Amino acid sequence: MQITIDHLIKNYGRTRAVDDVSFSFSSGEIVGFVGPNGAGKSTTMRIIATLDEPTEGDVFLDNVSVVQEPEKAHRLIGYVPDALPAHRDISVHEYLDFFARAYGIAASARKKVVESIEEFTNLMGIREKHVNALSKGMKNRVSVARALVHDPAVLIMDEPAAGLDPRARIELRELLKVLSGQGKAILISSHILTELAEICTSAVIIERGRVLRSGNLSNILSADAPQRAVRIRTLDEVEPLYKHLLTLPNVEAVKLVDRGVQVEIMGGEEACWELLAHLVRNGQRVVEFHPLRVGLEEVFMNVTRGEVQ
């Protein structure tokens, strides 16, 4: 399935929360939706999930318009909000069963569907507990289970890792990988950028309602790196290598690090290859030549200014 966000605009009075946002992703992708607080992420996600209407623009799930056919689109989407609404006197199992009924799952299949979702999301041990008595991590897991009850093709997840302990975050990350492997398209927002970069295939960076970067994660990281950091280690003395590197063109900086050097090179992979070839030609016995990847946090800090509408 192809999900296309097409020139979305959302105004609240004189405030433009979403300003001509366009990007796309497809089945099997995990897309990180990144931006400072107030950037328009939640508003965009609510529009995609049919919970809000755009002032202009549309979202298409293949050929299904979220604006024109919200009921049809709603059945294709699972939405995980940033916080599970408070529910009193209802157990986890009753909560999931209620949503299975709401989605029209027949009684003959409902019990099996709910139990399979509880097992998949590791909720069997707490299925009789009241939802409002659960920890943040458990509520998050219930929210994900609810979003999966009708087996949607698309998952929209708004800050699902917020407030989770390390074990719960790891479990969530592994669950997302499994869901992606099943062919679900996943759009997830998070402020934990290092963890997001580990699982995402693509990313969208947004600020003040506008898309600043979007596309394949590797392309975004390389495009925003005019220079590359490379770690080099040889079998020879490090001091001569250090001094030699300082004389080379396209080398911006060199520093000694743990029995080797780290060098900043202007350019991309070809510049790295040229440097390695030069060192080998000059008799350096290179045993480690490791380009250090630019992180999503660094790109985020480079392209955003921390502004809100």
Contents of the next structure:
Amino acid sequence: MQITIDHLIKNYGRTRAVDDVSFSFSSGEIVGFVGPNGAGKSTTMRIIATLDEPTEGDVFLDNVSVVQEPEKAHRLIGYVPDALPAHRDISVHEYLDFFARAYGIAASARKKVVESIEEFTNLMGIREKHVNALSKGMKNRVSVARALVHDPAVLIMDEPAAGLDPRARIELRELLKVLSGQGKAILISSHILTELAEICTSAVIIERGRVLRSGNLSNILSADAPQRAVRIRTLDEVEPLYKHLLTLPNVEAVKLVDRGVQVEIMGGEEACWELLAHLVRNGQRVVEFHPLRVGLEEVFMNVTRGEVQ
Amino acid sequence: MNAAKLRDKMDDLLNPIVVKELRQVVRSRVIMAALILFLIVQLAILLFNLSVDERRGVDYTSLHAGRHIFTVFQGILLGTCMLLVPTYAGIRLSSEHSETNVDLLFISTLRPLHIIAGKMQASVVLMLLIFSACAPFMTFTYLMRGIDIPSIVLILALDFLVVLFGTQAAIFLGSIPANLGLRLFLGVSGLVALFFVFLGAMASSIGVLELGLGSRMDTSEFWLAVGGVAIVLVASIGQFFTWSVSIVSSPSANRAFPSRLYFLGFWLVTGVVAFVLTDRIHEIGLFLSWTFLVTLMLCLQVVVSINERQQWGMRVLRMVPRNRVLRPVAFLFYSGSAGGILFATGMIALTFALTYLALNGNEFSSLSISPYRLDMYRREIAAFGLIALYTLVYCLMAVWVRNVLFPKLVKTSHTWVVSLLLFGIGFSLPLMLVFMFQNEDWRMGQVDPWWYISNPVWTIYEITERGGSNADDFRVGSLVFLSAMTFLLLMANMPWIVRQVRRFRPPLTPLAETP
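Same protein, different state: after the form predicted on its own, show the form predicted in complex with its partner chain.
Full complex below, order starting with the chain above.
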């Protein structure tokens, strides 16, 4: 399934919360939706989930428009909000059973479906507990289970890791990998960028309602590195290498690390190749030449200004 | 088909909301405590009444004892139901559908119609539970004389309808997405309204029991009146139902269409019922009750309409008729602020035209109304007219203020706040002006009523309570003045209305292209 966010605009009075947002992703992809608070992430996600109506633009799930046919879109989308809405006097099992009924799953199949979801999300042990009595992590699992109950093709997850302890975060990460492996298209927003970078295949960076970067994660990371770090180790003495590197034009900084050096050079992969070629031509016996990957956090800090609307 | 398959089939037919709500009800400590308390109070009151009456020397062989106790039980039943069922249903829906927290059930494949119907059905089950708990006590009163079984059944049936009405009204209030402050305001207003409905229902049933219900049951007029009341109640429940469905529908949907269409049906059916009853029972007050009821509903529609959308998404636009004759009709019925205001204004005008014709024409000539009563009716109609005109004036003024004076400051959805502020100014300003500039006349109670023309409460009081030719002049004058104001404000808002009319057209391409 192809999910296309097509020139989305959302105004609240005179404030433009979402400003011409466009990107797309497809089945099996996990897309990290990143931006400072108030950037328009939740509004965009609520529009995709049909909870809000855009002022302009549309979202297409293959050829189903969420604006024109929200009822059809409901079947295709599973939405995980940042907090599970309050439900008094209802157990986890009853809650999931209710949503299975609400999605029209027939009685003959419902029991099996709910139980398999409970097993998949590791809720079997707490299925008789009241939803309101659960911890944040448990509620989060219930929320994911609820979103999966009708086996949607698309999962929209708004800050699912917020407030979770390390164990719950790891479990969520593993769950997302499994879901992605099952072919679900996942859009996930989070402020924990290091974790997002580990599981996402693509990313969208948004600020003040505008998309700043979007696309394949490795492309974003390489494109947004004006300078890159390379770790070099040779079989020769480190000191002469250190001094020699400092004389080279593209080299910004050099520091001694472990049994080698870490060099910061201006430019992309071309500059890396030139440096390696230069060292080899100079007779350096290079045994390790390892460009260090720039993290999502660095890219995020580079492209955003931390402005809110 | 074996038993398991049949059970599954039956299970599939159940509304999921009903299943969930009932599961929650049986687990709710509040509901269980209320039910137990309800039974204890009934038992205690029965024992207390019997013991006190015995000490007073009440003769239980008299014909009134059963009726007396029945009325007490009815008060407890109606009071409990009116307090518990609507409040429970309203609060639950309100917490699920607030401005900040839209429950995920609204993005399931359940249709808004099923959501509201489910809430209502669950409430009906709860009501049946309470009514059935009360039934043995009420039937017991039959043995004490003074009341017969048909009267008990009839009053219980009407009470059931009244509670159903209260519950649907509470569901309507609960479905309004609002912040905590507004929710509290709506909740308190709803409770006050329910209290008055409770008082009205109690007073009516006590009145008809005093007159002797059983002896009137074999007359056609009696059943016409009962049928009329039932039809109006059911139709009102339906109106609140369609309004609730509209509110919980997707914002991009044509939300107003079903409720406006239903209102037209409601207006016609209840109008015909009122006309027939007035003609048969010879009581023109019934027709005026219809005027009052639909006027209030239309005023509510005006208040809602000023907050509605001014432009439409593709979902609505693609349903706009391409036929140029049908399009203006669709404009009045489809979601949209200007269309809603014009629809309600037109219906208000039509309602009063019909009421005027009914009162002054030959329709009810056989009723031989005395000049005194005719004057009283005219004052009442004028009061209803003033309510409608004041609503229109303040709402249209709010739209103008929002569009012209504060276009950047006021959100469309908050126009009602502006109208409330204007009402507040119009209400209090004359009082201050009179106090400052007409102090002497004010002390003597001789202030010219025109000083208070912007104050609806004072003006309505003037025309309903004061007599004499001056009062008649003021009545006509105030109606003419407010009608002129309404017309002027409509003209002032005409560019805004015209802009919406121009925007209301089907897209050039039938459907948006999928990328």
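The model shown is predicted, which means the values in this text are computed figures rather than measured ones. Numbering follows the first chain given and starts at 1. Superpose the two forms; the largest set of C-alphas matching within 1.5 Å is the rigid core.
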Rigid core superposed, CA of residue 43 - does it shift 2 Å or more between the two forms?
no
Hey, does residue 63 budge by 2 Å or more at the Cα between the two forms once the core is superposed?
no
